[in-house]
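Here we start with a single chain on its own, the form predicted alone, put down as structure tokens.
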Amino acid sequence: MALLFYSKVDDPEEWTDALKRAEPALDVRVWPEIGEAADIDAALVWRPPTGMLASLPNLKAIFSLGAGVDHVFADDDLPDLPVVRLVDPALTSQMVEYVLLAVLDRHRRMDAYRAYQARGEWHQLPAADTGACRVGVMGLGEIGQAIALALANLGFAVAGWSRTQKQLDGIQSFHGAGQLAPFLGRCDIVACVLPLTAETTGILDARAFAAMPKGAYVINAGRGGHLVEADLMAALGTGHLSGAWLDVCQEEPLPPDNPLWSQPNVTITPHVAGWVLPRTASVQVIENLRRVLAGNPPHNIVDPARGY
């Protein structure tokens, strides 16, 4: 069995010892050196170039290197195969830290003591009640859960907006198009962890800001698609957001001359809150590899209508 292993941002010998030690027979090839496209059985890849996966004559599925696969299929010449996407606890554990730290961050008002501490003061706050601290998950698939969970777990107030309904104890669910500012008004942090799809492609607008009452909070941990740039300047310069904490970005690196760099109730970091690990993913990638040449379907594959 041949694997080829395509990403700008993983180490392919991480990676290619990692697959080895799940499955000693496996043969890893490294884009762009691939040897007989002809041998190539599945490909695990991270934003692969255009073409790139069409060009592999026998490639019977694709594996998307992290659980979102919008970077799969922004490749307009992608081959009909099955595309797979990874379901790993390690990264999930990731995104539920992530995203808690995020709003912890929030609600204990850690941006206001750094700034105290700049300036060498020494004011104590009114305590956080979080009880009273509603905060909103949006997407709620397997990381949006744990995320909602654990949130509850704490003692917030937490609801979930998906695009299908979903029942999870102790969170207040939303659901469709019809119930999103419903779900948004009563949130005063909101989190995004939706999958990057056609619907929910600039979700986060001026819209959704409106409706989110004054002096909300929004953490986008999901992808820089959701967000539009231009309408949450522009909640922050009116005040009716309070600040923002962005994972993604609609380009990425960020360009040093964007303006949210400047923001100061603004904190960005780059891409960084789950990666996929090699030593976790690998025993999920060489399982479905195994399924997939033994003409069963591979686990967790994706609807290519919903995009997840």
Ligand code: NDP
Given for the second form:
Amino acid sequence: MALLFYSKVDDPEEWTDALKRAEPALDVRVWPEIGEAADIDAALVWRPPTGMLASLPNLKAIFSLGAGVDHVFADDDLPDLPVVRLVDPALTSQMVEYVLLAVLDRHRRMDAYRAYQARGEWHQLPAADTGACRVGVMGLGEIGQAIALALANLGFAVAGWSRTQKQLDGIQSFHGAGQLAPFLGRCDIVACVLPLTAETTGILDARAFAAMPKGAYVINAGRGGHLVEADLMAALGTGHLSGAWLDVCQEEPLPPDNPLWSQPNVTITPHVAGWVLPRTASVQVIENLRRVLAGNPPHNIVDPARGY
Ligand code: NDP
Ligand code: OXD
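Complement to the form predicted alone: the form predicted together with the named molecule:
The next block holds the full complex; its first chain is the one shown before.
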């Protein structure tokens, strides 16, 4: 069994070692050293270049090196094959940690305390009332549900928004385009962990910000394509939004001259909210590869029509 590995951000040696620990007989071919293209059964990829997958004549499945698959569907010449995403508890835990970090940083006014410290000022702000802080999670899938439940466990007033209705203990559920504005209207902090699809592209725009209450705070750990950066800058400029915390950007790496870098109430991290760990994720890649080769459908296959 032969697997092609392609990523410019993941370490091919670490992945090869982990994959071979999970299946010693696996033949891992790291792009561009692929040998005979016809040998390759499946590909494990992050942002594959257009046409690369179509050039493999015996490919049977495409595995995303992440939870998201937008980077696979961005290939205009994508062969009509099952596209499989990672659903990894270790990745989900990191995403929960990341959003909790951002929410707590904002809720406990660490921005203000860092500024006071820089000026050598001992200044106490009013106590943060967690039960009165309304947090909204956009996307209630594997990652969003775990985030919403973790926030609710801390006592925040949590709501979630998804395509279909959800029943989650202690979480107010909103769904569909028609309930987006009422959902945003009850959020002091909004955290986006949606997949990037035709329907969700640009969803964090001027209209969405206008639907949020004055002073709302936006966290984007989904994809850069969800956020209209110019609209964010405008909403920060008028003071309608109090700040933002961004892990993902329209263009990655974020160009040095992008004004977001120097916006004082914006925190930026370089797409590190959740990082797939080869040690845990390679086990499910191998299991899915075995299923494909045995003629069974892999787990966590995505729906190309929905785009996630
Ligand atoms: P899932 O597929 O499990 O969940 C997606 C959720 O989004 C579902 O609740 C779905 O609704 C909802 N959704 C999709 N389209 C719409 C829509 N048009 N309107 C409303 N809700 C919608 O994905 P995961 O939770 O595993 O991952 C989510 C995303 O997180 C990834 O696609 C990726 O973009 C991002 N991510 C970012 C990382 C980072 O490091 N920054 C790391 C990992 C993931 P429904 O339940 O009704 O289908
Ligand atoms: C993912 C990511 O989709 O890391 O897993 O962005």
